[in-house]
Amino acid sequence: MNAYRSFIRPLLFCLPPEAAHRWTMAALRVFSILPFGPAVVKFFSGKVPHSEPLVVSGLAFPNPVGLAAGLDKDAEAVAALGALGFGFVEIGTLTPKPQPGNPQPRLFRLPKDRGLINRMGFNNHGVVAAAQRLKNRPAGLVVGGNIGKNKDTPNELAAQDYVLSLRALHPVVDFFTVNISSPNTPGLRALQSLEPLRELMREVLEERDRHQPRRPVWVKLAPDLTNEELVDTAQLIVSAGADGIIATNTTLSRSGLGTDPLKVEQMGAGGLSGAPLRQRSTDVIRVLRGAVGPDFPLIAVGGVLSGQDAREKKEAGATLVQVYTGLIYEGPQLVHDCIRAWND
């Protein structure tokens, strides 16, 4: 029996989504801070399935399953999250200045579709506070920093925000994710256009190369680009000298949902994640693999709610896989299921 689905999820789903998130993060923070907290989490999560380490972008990952950005925006619970069995944990999205994000309510469940809609808007306490917390990160856990721009920073100055965050996080993370694909910061997705992206990557990678050791830089793309746009964007990312692509962020599409359309309309704007994104995210991985060749790292995220979903991403060409919404619906057992299915 899955204790999470039987007992914990029903309790959490009695709360508004953002309140449930706050309670969950508060518990994970406590387990991260207590001396034996991570060991307790590890004990109750069970033995992590065996996995051969993978070397991706020059980093050694103990297993291929990671936590996507968005759950631990401020790097408050990295130790407890790592104890769940993740091969890597991505924190953020972080911005140079703290910002409150969009007005609440801004997070909505679609239980019938096993999905979420969010318009959080990069709410975070700022990159400096997160970097300070990460000075005490657990040894041996691969941690990535997802970075974005502040809402009030115009796109022509966006590179400055990414550079500032990269500089602050460089000593305390293992890789960076350049987030240009969230639908919840006005104008952000315009940075996926070829000329703005070329200039952004030039400045970010020049800053990266000023620091040692060298940190891989991955770029996170939207699922709403056309296949032709994906190919052009991916080839630019490769030629610019980035180290990988994460696919995908949330989608603006509402097609194929089983939830009452009126309820979905009342939820309003935001990115959709979870099971409804599974097929498009997998298709994007397949398109990208064809565009970048067999060896360039592709990290799949979107609609992974079972081990079979993770296996599907691998078969489409993914190098690693990440989960987030699936964790909300399926609980920590999903991590083990994904590791097992990936390696079968």
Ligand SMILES: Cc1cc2nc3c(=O)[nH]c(=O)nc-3n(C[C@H](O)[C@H](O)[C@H](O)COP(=O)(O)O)c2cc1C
Contents of the next structure:
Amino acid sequence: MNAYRSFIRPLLFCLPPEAAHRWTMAALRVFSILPFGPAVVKFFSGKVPHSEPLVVSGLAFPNPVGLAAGLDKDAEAVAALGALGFGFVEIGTLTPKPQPGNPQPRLFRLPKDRGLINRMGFNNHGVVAAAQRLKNRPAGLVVGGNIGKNKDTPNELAAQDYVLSLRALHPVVDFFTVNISSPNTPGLRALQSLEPLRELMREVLEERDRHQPRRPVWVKLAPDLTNEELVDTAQLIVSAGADGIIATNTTLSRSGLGTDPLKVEQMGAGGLSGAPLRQRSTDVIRVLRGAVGPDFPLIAVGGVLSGQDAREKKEAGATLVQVYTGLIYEGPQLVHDCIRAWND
Ligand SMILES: Cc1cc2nc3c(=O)[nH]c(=O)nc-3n(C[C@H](O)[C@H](O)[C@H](O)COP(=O)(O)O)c2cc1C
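Swap state to the form predicted together with this ligand from the form predicted on its own:
And the full complex, kicking off with our chain again.
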């Protein structure tokens, strides 16, 4: 029996989505801070299925399944999340200055579709607070810092925001994700166009190379780029000297949903995640793998709600996989299921 699906999810789904998120994070925070908190989480999660460690971008991952960005934006619960069995945890998106994000409500469930729509808008306490918190991060877990730009930073100055965040987080994270694909910061996705991206990569990778030890930089892309755009963008990312690509972020598309279209319209703008995103995200990995050759790291994310879904990403060419929305619908058991299916 899946205790999450039988007891915890029904309770959480009685609450508005963001309240459920806050309560879950509060619990995970407590378990992260208490001296035996992570051990308790580990005990109740059960034994993590065996996995050969993987070396990706020079980092040793205990297993291929990670937590995607956006759940623990401020790095408040890294220890408890690691104890759920994740091989790596991505915090953020963090911006140089703290910012409140968009007005609420800004997070919506689509239970019929096993999806979410969000327009959070990079609500976070700022990169300095997160860096301070991560000084006490647990050993044996790979932690990534997902970085973005503040809402009021014009695109011409965006590189400076990424550079500042990279500098602040460098001592406390293992890799970086340059997020240029969230749909909820006006203009952000324009940074995926070739000219702005070339300039952004130049400045960010120069900053990467100023620090020791060298920390890999991955770039996170949107599923709404056309396949041709994906190929051009990926080739630029490789030739600029970045270390990997995460694909994908949420989609602006609303096609193929079973939820009442009126309800979907009432939810308003935002990025769609979960099961409706799965197929496009997998296709993106396949297109990218064709564009970057067999060895370049590709981290797949989008619509993984079962072990089989994780396996599908691997077969499409993924090096590692991440989950977010699947965790809300299926609970922490999903992490173990994905590890098992990946290694089968
Ligand atoms: C509520 C919510 C907040 C998110 N916030 C971020 C974020 O801050 N930065 C980011 O790169 N991705 C963010 N994402 C996108 C996820 O990391 C992931 O790319 C996307 O949801 C697809 O994966 P999934 O279908 O497993 O959720 C967010 C997703 C959700 C649902």
